[in-house]
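As structure tokens, one chain now follows by itself in the form predicted on its own.
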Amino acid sequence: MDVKIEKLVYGGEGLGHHEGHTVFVPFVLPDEVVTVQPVERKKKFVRGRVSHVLTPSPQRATPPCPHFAVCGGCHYQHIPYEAQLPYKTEILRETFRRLGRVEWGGPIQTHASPPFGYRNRAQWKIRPAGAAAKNAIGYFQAGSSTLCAVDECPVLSPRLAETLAGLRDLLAESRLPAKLREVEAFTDDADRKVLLNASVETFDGPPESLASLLLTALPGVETILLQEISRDRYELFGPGFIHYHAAGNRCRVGHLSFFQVNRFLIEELVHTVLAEERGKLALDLFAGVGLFTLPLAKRFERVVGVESDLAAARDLQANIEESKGNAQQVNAAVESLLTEWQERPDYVVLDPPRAGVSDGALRQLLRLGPPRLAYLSCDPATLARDLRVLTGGLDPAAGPGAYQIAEVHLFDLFPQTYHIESLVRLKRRE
């Protein structure tokens, strides 16, 4: 079928229509006419792949990565970077309107990143590939568990690119275990030190031997956590963490803790979340290792960082102790803590996972009524859903919600992909 692409939608696809069906297809641009080969048919929509670009957009660019459109990591390398942010901005605005019934007519302030070399964390799959069925390293192909072996990845930091090359060489020389399945690497702010997680089905020798090989062959590796999948067994070699300097603070980041992946925008992200906020009490909900907790403690008389994940909570506690600030760590689910909490905070930071904030937690926030909120989200759909609860959306029967949007920011933490990181600042209605 020949389809004219009308717009880009969240998820990396373009949308068009054909004979009463909505058609979704990746790696396209608005106004392009493409021949689509259907791969999935439903009653109201069709998903497909492009077999020919009949009328290319003048914006269409040549992807710099030879693995683009096979590897499942990137979605927008066919779009010049200066055009990616406007498309993401419109997707964010439309998602607010469609899923949250939140009409935001104000500006969406964009924070651009260098388009390549930005990732400080990567996760590589290792599977048999090629005619010889030797293990190779790379990423899964889009929507599958089939390996796309890669020999380069332009979104990686230089140290991660070096780590990927070193692992590829070790595989080519058959020096790594045959049952090695995954390696994850994370670098510090200077892009020198590396934290490594490696998973094997079963150890075919002493785990010390594998750790020694990785420490010797890969520059900058400071700490290694090996997982034996079959026995759910872990072996640690090294301190168990590296330090990341951000916004005037030093954060300990352990093997199982989350940290922001764009090494260029972390400082700007922290400063924008904090803005000019000051006061007596701040709550940092979904605090992680304390990226926002530590700088908040310099602005507020008391700060409580709430984190349910035990590994991240341990890092958060260590970071609070080292900073000697006035912050407190609470290892608890956010909804559970808020249900028991009685004191009204001056400022609340929300940085939830992709699932967003539970309805119960949102209701407790409405009960507490902090005058100002900052909601940082990695998923526009769940953000729109939660904003509807906080602001009332466009439902005339519900009346105006407790909060109104003051600012919307789009941080492009993931250039070349469809992913959107957004920050919404809200203030309580008078």
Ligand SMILES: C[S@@+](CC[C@H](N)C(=O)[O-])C[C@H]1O[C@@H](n2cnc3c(N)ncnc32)[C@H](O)[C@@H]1O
Second form
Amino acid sequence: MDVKIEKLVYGGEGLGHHEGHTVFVPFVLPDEVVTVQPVERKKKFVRGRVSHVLTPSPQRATPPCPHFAVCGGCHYQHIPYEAQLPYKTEILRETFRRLGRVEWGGPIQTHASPPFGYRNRAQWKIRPAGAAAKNAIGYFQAGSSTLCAVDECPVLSPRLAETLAGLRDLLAESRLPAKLREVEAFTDDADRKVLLNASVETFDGPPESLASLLLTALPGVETILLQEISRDRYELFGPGFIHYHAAGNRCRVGHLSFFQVNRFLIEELVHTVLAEERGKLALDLFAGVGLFTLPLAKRFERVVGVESDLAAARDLQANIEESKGNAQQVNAAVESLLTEWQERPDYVVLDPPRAGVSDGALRQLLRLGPPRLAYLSCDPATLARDLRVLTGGLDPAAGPGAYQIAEVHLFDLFPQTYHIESLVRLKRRE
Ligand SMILES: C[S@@+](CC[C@H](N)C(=O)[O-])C[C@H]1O[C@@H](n2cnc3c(N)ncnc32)[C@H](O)[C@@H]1O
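Right, the form predicted on its own is done; let's see the coordinates for the form predicted in complex with the named molecule.
Now the full complex is given, and it begins with the chain already shown.
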């Protein structure tokens, strides 16, 4: 099928039409004409892969990474970085319109990142590969659990690139357990100290030996959590966390806690979430280890950080105690906390996982009616759905919703990928 690409859609693919079918195909650019080999045929759409680019876009660039288009990690390395952001902006605006019926005609303020070397966290898979079926390290190929072995990954911070190279050498020398399946590494703001999580199907030797090998062979490793998958057993070697300095605070981040992955945009993200907000009470919902809770506590008389994950909530508690601020931590699901909550907050920060905010929690927020909200999202689709509830969308029968959008920001936390992080500031209608 020869298809003209009309636009890029969320998920990394381009969209075109062919004989009444919508065609989705990755690694293309708008206005290109490409020959598509179908991979999946459904009643209304076809998914395929490009076999030839018949008319390349003048924007098409040579991907810097030799593993691009096989490795499932990146989607946009064929697009120069400066062009990726306008495409993401259009995708965000269209997602608001299509899935949320939210017509945002105002600006989308973009926050660009250095295009490479930005990740402070990576998860590498380890699987037998090649003719010799020797263990190799890399990422899964797109939509599969087949390993794409990598010897470089340009989105990693220098320290993580070093960690990857060290692990690759240990594997080449057969010094790692045969059943090692995954290693996750996280570095601090200085890109020096490293926290490691390693998952082994079954230990074939004492876990202490593996921990001491990793500690000595890999630079900067401070703490290691080993998981034995078959017995669901964990062994900790080290303090169990590293510290990340952000926005004038020191955050302890443990082995199982969430932390933002783009090391260049964290400060800007915190400052934009905080803006000029001040007042009596702020709620930081989906608080993690307190990236926003701690600085909010300098602006508000009281801040409540709500986090359901026990590991993250423990880090949050430790971080609040160390900062000696006027914040408190609640280890609960946002939904249950809001159901009980009576006091009207002046400001609410929402930073949910990809699933977004549950309908019940949104209804409770509408009941409480804080004058201002900041919604940080890593999934435009669920953000659009939730904005529809908060703003009332364009449905004339429903009348105007309780909130109106004041600002939309796009933080490019994940250059070279289709992922979109956005922040919407909302204010209550008078
Ligand atoms: C995207 S992270 C944001 C963390 C933090 N705001 C930050 O920027 O570092 C979402 C957090 O919400 C937590 N979480 C997920 N579902 C939750 C729920 N229903 N109630 C409370 N916390 C939840 C997760 O454990 C995770 O720490």
